[in-house]
Amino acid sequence: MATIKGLLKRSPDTPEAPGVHPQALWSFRPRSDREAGDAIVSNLLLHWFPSKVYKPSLDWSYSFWLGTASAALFLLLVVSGLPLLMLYVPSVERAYQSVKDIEYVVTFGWWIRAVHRISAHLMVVAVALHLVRVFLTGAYKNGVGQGQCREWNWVIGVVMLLLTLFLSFTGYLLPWDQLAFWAVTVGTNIASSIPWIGPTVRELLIGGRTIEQATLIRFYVLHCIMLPGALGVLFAYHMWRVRKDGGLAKADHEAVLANQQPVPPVASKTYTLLGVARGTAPTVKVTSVEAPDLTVSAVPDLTRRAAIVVLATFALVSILASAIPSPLEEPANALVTPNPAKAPWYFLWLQEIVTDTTIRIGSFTINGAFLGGVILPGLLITLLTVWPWLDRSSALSTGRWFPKDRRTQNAMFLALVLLVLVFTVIGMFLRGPYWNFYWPWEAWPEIPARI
């Protein structure tokens, strides 16, 4: 009796049986390889982990963990938009003041709609900046591993980037006060240039032939259902993806570079012809891919890291919020014209493309808003898309920043980007009344709202 009790009476320090996990939160505080394994496959939100994940892949320097900065900020936006979504009505005569409500009549509504907002314009930066980080370091091309298919994880970025941007750009409009309404004017205006079928275009965007309730309800719809539905689909699929194709693309250098260590051959294992052969045995020599030196159990090395990032976004937007307020201006007028009426900052680079675009000779025009705001996007875009199949460099060269074979690429790409942003600013800071442009030091003369 005392032998059954003694047994049945577990000291602390008694390892507990294989497969059985008496704590609460066992699958985020394992305590041996075999218990972090196990999280991996029974834990619905941990299931889209691997159980091993290479070392160099959780550097911060290499990723900058960017995408899970992306995917936090989605997070926020859907958290932040349920009571907005609540409080908002889409409605042109009631739209305005249900803003200026959530403003100043309800408690901390301030507080959400600038969360909402800066995640919104913080979403569009980090997304863009995961974009470039991924072509920089090459990290759409294939590795050594089985069933690659980054190219088409690449594409799928491209997209959820563009889906990004319309995320926020129908946003735009929801306030109808005189900055949402010209700046949507503006960026639906670039769209009517298309030649044949711009206004085509255009009014299906917007539901008619002038901004309105059409067009709000259409806006509206797009910016709470739709384009967030598409965006969570996407990148669920763009998150499976990584998993299949075997993680970061760093993972695969590190496995063509450091991983191939030589072991000794298993003794068990017969390697003459059919073991019957006599003499001295051929030479052997294997290799192995998986160092467990440079791998580490996902839980909780990789998702400690994750909930630091997700943490400090949530802490930097809320700081933000609070110090940065969200702008209000005067209600929706089609009548006044703001003096210059300019696009949202993400746009202002097309804009400003289109004002260089626009060319006159005599009586002759170019059309700039085709030429700089579809020709050219539209050809960016398309290169962007399919530049996975036109690069040529070695495979050595895939997860890794910089490298030789890949200079002339990537002073490339940085010259794009650096001609955006820098169209950008002066979209931003230096085109002033009528589109002129104006250096930091000039005042702007006073022109009256046109009538």
Ligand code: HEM
Second form
Amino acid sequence: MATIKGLLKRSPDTPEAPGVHPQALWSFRPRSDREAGDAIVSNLLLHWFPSKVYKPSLDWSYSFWLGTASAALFLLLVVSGLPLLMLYVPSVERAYQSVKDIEYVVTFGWWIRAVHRISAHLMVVAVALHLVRVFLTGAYKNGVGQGQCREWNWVIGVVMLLLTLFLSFTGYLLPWDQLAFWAVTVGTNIASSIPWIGPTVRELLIGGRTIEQATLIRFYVLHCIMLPGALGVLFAYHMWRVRKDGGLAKADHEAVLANQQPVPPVASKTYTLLGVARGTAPTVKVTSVEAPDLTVSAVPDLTRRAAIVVLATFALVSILASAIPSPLEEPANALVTPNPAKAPWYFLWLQEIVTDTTIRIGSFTINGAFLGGVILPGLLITLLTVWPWLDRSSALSTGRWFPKDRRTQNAMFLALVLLVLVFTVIGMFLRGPYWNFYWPWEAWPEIPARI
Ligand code: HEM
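To complete the pair, please output the form predicted in complex with the named molecule; the form predicted alone was given just before.
Starting with the chain above, the whole complex follows.
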């Protein structure tokens, strides 16, 4: 009988073991560039990789493979979402009970729900970190120029980040418990603070004046069909653009460097026959235009690393899902307002800004929701989107961590990221009833639920 080790080692010439499919396990080790290229052509899953990649761009410490981890989490969300789709009932009378059944009755239902929940939270984190990495390495800039449009991929990325946040937000409501109901109430209330059109925008979002059946079905369709579909299409385009831009920006950096280095002439040919006549040996010196080849075959160099990242992401989510129980509070009740009512964690920095920009002069209050909840984040997203065109640093700083001429903008960007983080932590752990500040060791006052 063939052992697993034997299967992995078998060369293409070794006769096949009876009853074992030759591709049951990954056993491909190309012996030449030709074989490596053929693997891409003949395997459907490998088609989206180029046959050759720039070796330095595979470094773990360049991209941390955060884009690949985000994609793996998206895949996990789709796969774990399918069984949930079959068991969940999108009706205000039955939604809560169907989630309770998934959690307590369906075999391994709790685990599938936990995998879905943890992947959703981790995806927000991974995509945000991916954006930070792309910004800090200036990977939205073109290095070699021809045919590149990295700025465009950055803009697509910003849209993907917003879609990821909205995908997570729409999923938040589905369990139809108190946590879900009030988090979505706080989130959508921010929209209603836009002057004139605010209430209409909120109505459009939730399908009426209050959060009820029309909201649930709207969020359900957005969450299960429209947003994942849009994200899937944009992801395919995102990856196509990475290829059209010549791989990761790190490759550009090396290419620009190579172009700038004068290539010293090397001895090419010595005419010894002439030397016999004159006692000397004239040598022709030429300048080679070929840069040293730093490329490697995508199979197996890139595919092996991608497989490690995907499997490690799956393993991490499995472990966390087994260890962290998914919350399910009391069924949603529009008449009982929890105090404090908090938005989902990734919007808490906005909730914090909204509170901090609310100005009270005596009994007069200027509501900060418009400034903190709409103007500031709107400005931030606009600035983020157009930043590649405002960044005037040299092409040499593309695809490099902390280059000198991007020091100021990187420092400003990191300060902004830190501010968002601090506000998120304050919102998560240090805000109590009436959004007052409490240290973690301080007890909250007893406040009866508002009915
Ligand atoms: C669902 C969300 C996203 C997924 C699944 C995703 C996936 C990927 C993958 C797999 C790569 C290849 C390299 C890597 O692993 O880093 C990549 C590169 C890239 N991504 Fe994303 N991405 C997402 C969101 C974003 C966002 C939010 C931005 C920025 C606003 C962005 C901008 C870019 C750029 C500019 C590159 C090229 C990087 C370079 O050349 O070094 N992506 N993305």
